[in-house]
Amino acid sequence: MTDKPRIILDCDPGIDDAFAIVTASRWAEIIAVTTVSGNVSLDKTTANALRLRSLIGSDFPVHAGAHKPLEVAPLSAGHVHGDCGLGGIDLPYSSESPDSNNAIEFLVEETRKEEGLHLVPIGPLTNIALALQADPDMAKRVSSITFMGGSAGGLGNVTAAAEFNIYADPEAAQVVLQSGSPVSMVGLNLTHQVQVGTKETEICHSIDTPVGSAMAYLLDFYADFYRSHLGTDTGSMHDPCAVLAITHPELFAFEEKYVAVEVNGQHTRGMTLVDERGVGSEFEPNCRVAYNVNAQEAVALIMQAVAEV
């Protein structure tokens, strides 16, 4: 037995998803990885999950999920992560197939077999929403649904108001937030505190392992995007934050809030509206919202995972 938290990582790899998988492999027990369309198409996110599984020498099952959002066409972030999702990295494609092509059924059945699992969605929330629609009682069986997405304070990165994962499928995010499950939001207001740059790239280059070399390549690619598109020398390490919120909760400051998702607004579709009125609100809190993190320690834990996985 292990005292590490047991998680199902729902993802759309994705450069920072790759770091999240490595981080989770070190600090959590990955029960499975489920894949979803998001940063790139489902076939690519699933292939990338299998490639990363081989890279780190793990044996967690991979289950492919939704190939499109609940109501709209798929969105892509290939301009950030490269056409394949992993920046064109020279990793061999796995000859293995996913363990199933029905992540939704897997999520329902696995949470029936074992209550108290943590669900950690770090892409669009489509798979989680579909599983909750198939079995609303799943909301009561999990210890938490801790998602990377949205933001407090109306900070966006796809639009002025909306973060990518929520904007890609706001209807799914709405289902999750209204499910009654213990939901936590690790949004841009938090993840922008966790920055990596030249120092972390050099650390990865110094780690003489396949994992170290691969993560160094991904950080170099990531840095090129941030320099060319945003004019900065550092980038946010979004997705590992959701993992660390489960494995190292003492690093994070959360507050109980009511969070709604805008699904109709012309300028605000995909926005996570956090009710900051406190006792003046007519709404009961439905989400733990992350506000602050010990960023230095978070980055150190991510780098330690790269070195030790």
Contents of the next structure:
Amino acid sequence: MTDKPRIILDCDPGIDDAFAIVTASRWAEIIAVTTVSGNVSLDKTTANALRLRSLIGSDFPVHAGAHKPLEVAPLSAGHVHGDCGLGGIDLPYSSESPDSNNAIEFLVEETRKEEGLHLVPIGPLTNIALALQADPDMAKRVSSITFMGGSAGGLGNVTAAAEFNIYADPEAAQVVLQSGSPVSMVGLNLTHQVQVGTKETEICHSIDTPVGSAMAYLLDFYADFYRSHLGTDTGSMHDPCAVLAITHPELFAFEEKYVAVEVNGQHTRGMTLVDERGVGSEFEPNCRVAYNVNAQEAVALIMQAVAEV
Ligand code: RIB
Ligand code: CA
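Take the protein just shown as the form predicted alone and give its structure as the form predicted in complex with alpha-D-ribofuranose (RIB).
Next comes the full complex, and the chain you just saw is listed first.
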């Protein structure tokens, strides 16, 4: 057994999810991938997880989870990731089916079988919330629930106040943050520090492997989005940051804070409100919030993973 952190990656591939899977394959021990409806529908996120597993030549189990959020209809980010979720990439669909269609039962049972796993959700938190509702004691069995989502400082990308993963299922995020689990939030305030652009696309193009070519394609597709929709020359590499927060914690600065999820606000539904008052707050901290990262090193580790996985 290696000394790499052992993780379950809960994802909605998704271009940056693909980079998170590659990053986790290189720097962590992936016990399993669980899929959730998010960027695109569950059938597509699951198919993409299987396609990516084949691409990197891995054998981690894939368990499909929730096809919709706890209370609302599924959202989509097809305008970012393409209708298929991976930018229309020419990557064969795996003939294999997921190892199960019950990621929730898998999460409960696997964390009973092995305590100390890190759950790394990088899509809406629906699967994690359902697992915690099925077995609240899961909160005590995991080393962390380190999620990409939300933001300190009120940053949003789907609305002025809300980040996609939380906005897609705020009720699920509320369940997770109120569960007593060891939760860490890697939000937009952090991931906006980790930018990729032409340089990283060229690095991936220079990596003469199927993974290098595939990741270069995905970065090219992502560039079309941020150039046309955001008017920027680079884009945030969100999801791998949650993986690196576990595999390379020395690159990150976290602070213990109380975080609440707004589920009712007309303008703020899906916002993660971080209580910055410190000793003046009447709330006990419930979350480690990521504030800073050595972004240059983070990007280098993601590129190294593309080259070496
Ligand atoms: O807001 C960024 C997050 O939403 C990332 O996880 C991306 O994959 C999308 O799911
Ligand atoms: Ca994602």
